[in-house]
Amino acid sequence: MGALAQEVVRPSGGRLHLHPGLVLGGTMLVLLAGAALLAPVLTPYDPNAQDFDLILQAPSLAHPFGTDNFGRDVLTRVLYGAAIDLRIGILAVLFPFVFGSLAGAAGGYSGGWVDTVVMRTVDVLTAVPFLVLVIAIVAFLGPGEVNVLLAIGGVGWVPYARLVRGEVLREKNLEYVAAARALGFRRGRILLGHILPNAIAPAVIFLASDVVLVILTAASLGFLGLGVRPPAPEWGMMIAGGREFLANGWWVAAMPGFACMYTGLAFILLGDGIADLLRVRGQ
């Protein structure tokens, strides 16, 4: 992440700079959200409706990203496909996010038998590759987009933890932390209130690309037939459908494909000038 950063925050004459990647991963993410959420607005055509007169149509005034197989307009699938995949994105990592901080930080400052338990969960679940542990819980479970959810939340806590253990682990024995024994804090407040804020900043910088792998990943069950349920406008399932039609209909694949990539340097833009904001401040 580095490669991108220059100095995120720095005083002069009283003004802060931000990092360019920053602002620009921020006005990325603002621009989607608001044509998801104004997709009902910005297109005046049902994601769903099928005219069979419209059938693989060529990008066109009338439909800048052109139609599919059924008629339907691409770029309003794409833009409903935004609330979609976005939602995914951003509720699947909360859960994880929060989970495995927390068991992370238990462990790494307890000890004994709780970091046990907690790595050797951990271990056991890195064993297995991610994706096709979800893949593997998707389709016991079936597929939609609960499901999803839970698959990827279930697994997707891991590397949260490890991140936040190892920062605990240093911050533990540090002088403030000695400091608020002798006062007599208890166990809980030294962890919650005084180590976990200053152990957490790996974490959110990791949440930030992790939003990329959960969108990648719910896109790759949608292709795989396990994600969203059609005719549901998810990009995955979208790109999926668009993979026949590669000769006389690009556009059917790539529109979604590209929405997925403009989506994911975004949020690696994002991740870039958080992580290097986090750093000037540490200095």
Contents of the next structure:
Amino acid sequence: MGALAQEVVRPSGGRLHLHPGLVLGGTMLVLLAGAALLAPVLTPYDPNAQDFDLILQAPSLAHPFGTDNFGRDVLTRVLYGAAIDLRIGILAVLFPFVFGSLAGAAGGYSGGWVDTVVMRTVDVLTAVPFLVLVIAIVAFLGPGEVNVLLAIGGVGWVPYARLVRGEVLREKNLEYVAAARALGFRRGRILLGHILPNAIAPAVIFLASDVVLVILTAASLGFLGLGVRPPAPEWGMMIAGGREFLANGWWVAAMPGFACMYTGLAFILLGDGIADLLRVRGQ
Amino acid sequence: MGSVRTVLVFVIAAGLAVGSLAPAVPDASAQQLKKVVTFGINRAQENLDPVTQDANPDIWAFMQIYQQLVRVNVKGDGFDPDLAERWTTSADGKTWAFFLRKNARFSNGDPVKAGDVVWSLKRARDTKGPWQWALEAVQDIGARDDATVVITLREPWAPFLADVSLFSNSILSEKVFKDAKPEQISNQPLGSGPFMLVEWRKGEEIVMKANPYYYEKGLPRTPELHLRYIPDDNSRIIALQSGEIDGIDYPPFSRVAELRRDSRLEMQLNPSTAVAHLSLNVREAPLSNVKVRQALAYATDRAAIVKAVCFGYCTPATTFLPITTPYFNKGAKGYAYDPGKAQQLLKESGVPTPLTIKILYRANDAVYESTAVALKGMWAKIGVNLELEPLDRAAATQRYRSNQFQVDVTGWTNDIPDPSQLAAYELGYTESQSYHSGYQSKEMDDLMARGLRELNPDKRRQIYYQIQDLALRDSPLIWLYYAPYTIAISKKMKGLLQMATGPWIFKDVTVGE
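Okay, that's the form predicted alone, but what's the structure of the form predicted in complex with its partner chain?
Full assembly next; the chain just shown is listed first.
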């Protein structure tokens, strides 16, 4: 996508044009976050209120996304679920981003045994597929939102460490670092104040797509019965529960599925936009 | 030349006519039938030893291979002769004589003799396993001659014939299995029933062929029966709809309406003995308080659970006994849904609200999870906060067997057409700590002991009515609903029967091409 994207965001007249993906992705996310926050105002229903006279009703004006097998309003559950899935998505990438970037930077800048420890740990964690390791950890800790966050956080920092270490290895031999050293700055200041701001771009770009991956992981865990506990309206769990009714109530699984897709698209567009922005700035 | 050509044409035409007629002849006399009947099942077999296994898929499979002395009739309310063509009982009810049919043979050709019966029943009584209770009243088992088995009891035992019909009392060949290792008995069953095992690819498929020595002439009607394990409901249904297999067990209730509309299929809802219930751990507060338990029973909207979980195909439970079991009390009202009364009982119990209670169930089980979710909504209305604890199968079993639970979602199916087995399991402490609830009652124990020994059916009925009332009053379990068995088969399949106790009967089955 590089050439095409660069053409689109070519600076003109000295001012930076915003990447359309950034605008679209950002708008989609703001809408989603707004819907999640305003869910109690936007819908008259309780996400867990059961009405056994309204089981598996097809989408209608009263229930635009239909109802599930407990007569719960699916739209309400999708909206409330947005808060859960966004919360997991964002919280579960924050720790890996900060820790992974710092570990990678420390390893890349110091070299020697620090680098060996960081990179061998990375190797070990990379050897096992991401989802398998997360499932194993959650199975050990038990289902629940906090354990899902812990499991994803414990495994998810690896790509950040790799990305940042590679960048730091390149940056640390550049002249501005030599200059900083010559001025007598301490290592911490050089690393955090000078190298990291220049080395962090790939990690930030990865962050946007990682949120999507994490939401999908949380949804997969929910689907496997290892995620958030029922009856919380988590999207993955809603899809798993609705799978039974694909033949006579497709909306129960499809609507939260669309919500997952929408969120994924929003973050991917946003990530593309940030990537182009940073690349232009780099030029 | 002209005449030669005419003759040739005639010969060819005649040949074609004969050729097209020839295969049509057997078609006209008998409908073409499939040589192999394939049935898709949702759980795989693990152990086919009648004595040591304890799972329905195992039982239903080896019941095609083994016979017992007597068998439960299809309706589930009486007994038909099986290996024993008749039986007598002494005036005091303590001595039973079973007269074996002369033409019964194992699938290796050996005749079934009294010695095989004696060896099999002694093994069933003395081998450690979950079914030993079925012969607990037996004092001695002996052979009067090759065709007569005599069983003496310690005391008169009302459900004895039902107990003898139990699958664990299947008749094995003494010659084949006397010195066999347990693995051989569980992996290579050999009996006198309509089918014999030819191949078992574990976790995949069981292949059975007709037992050529089976005593009922002309049966089984199909030469080969395959039980194929397809755990995913959707895949099993698709395999049936595509014609890859001829029938399936346990299509989920959510698909029943759709399968009924499929003109190529027959959707059966068969009477069963399945009862879904909650076990309450009465060892600890607050569930040790009977008023709390009664409050929960009143707060449970069974009709709504039937709608949400069974799509209306189940019946709300009124007592602990399934409707199909003898001495089921049709007049019992059970607990009506009454949140007001529930709230009042909870107040009387003195337990402070809001009250948090945890409910344990097997994760990924759609029925159990739906039940727990529905209950959470219902019980919230009386100030009970129900916390859901989904655990994987092994962990959930370990937790409830070690009594570390408050409420457990579970269920039951009868194995004999008599109320005594279920009563002992759910309301008796010695058997299973009253289905792990920990409930113990002298009044109940006395009634159950009388129920086992009372031979007069009318008096026995009164005893079991009292037991049903007492069970409802004490509510160590909350009975939710009676579920039918679901089976979907191709319309080309004829003759399949399913007993109320569960096992299928395949011996009369045919499938048209």
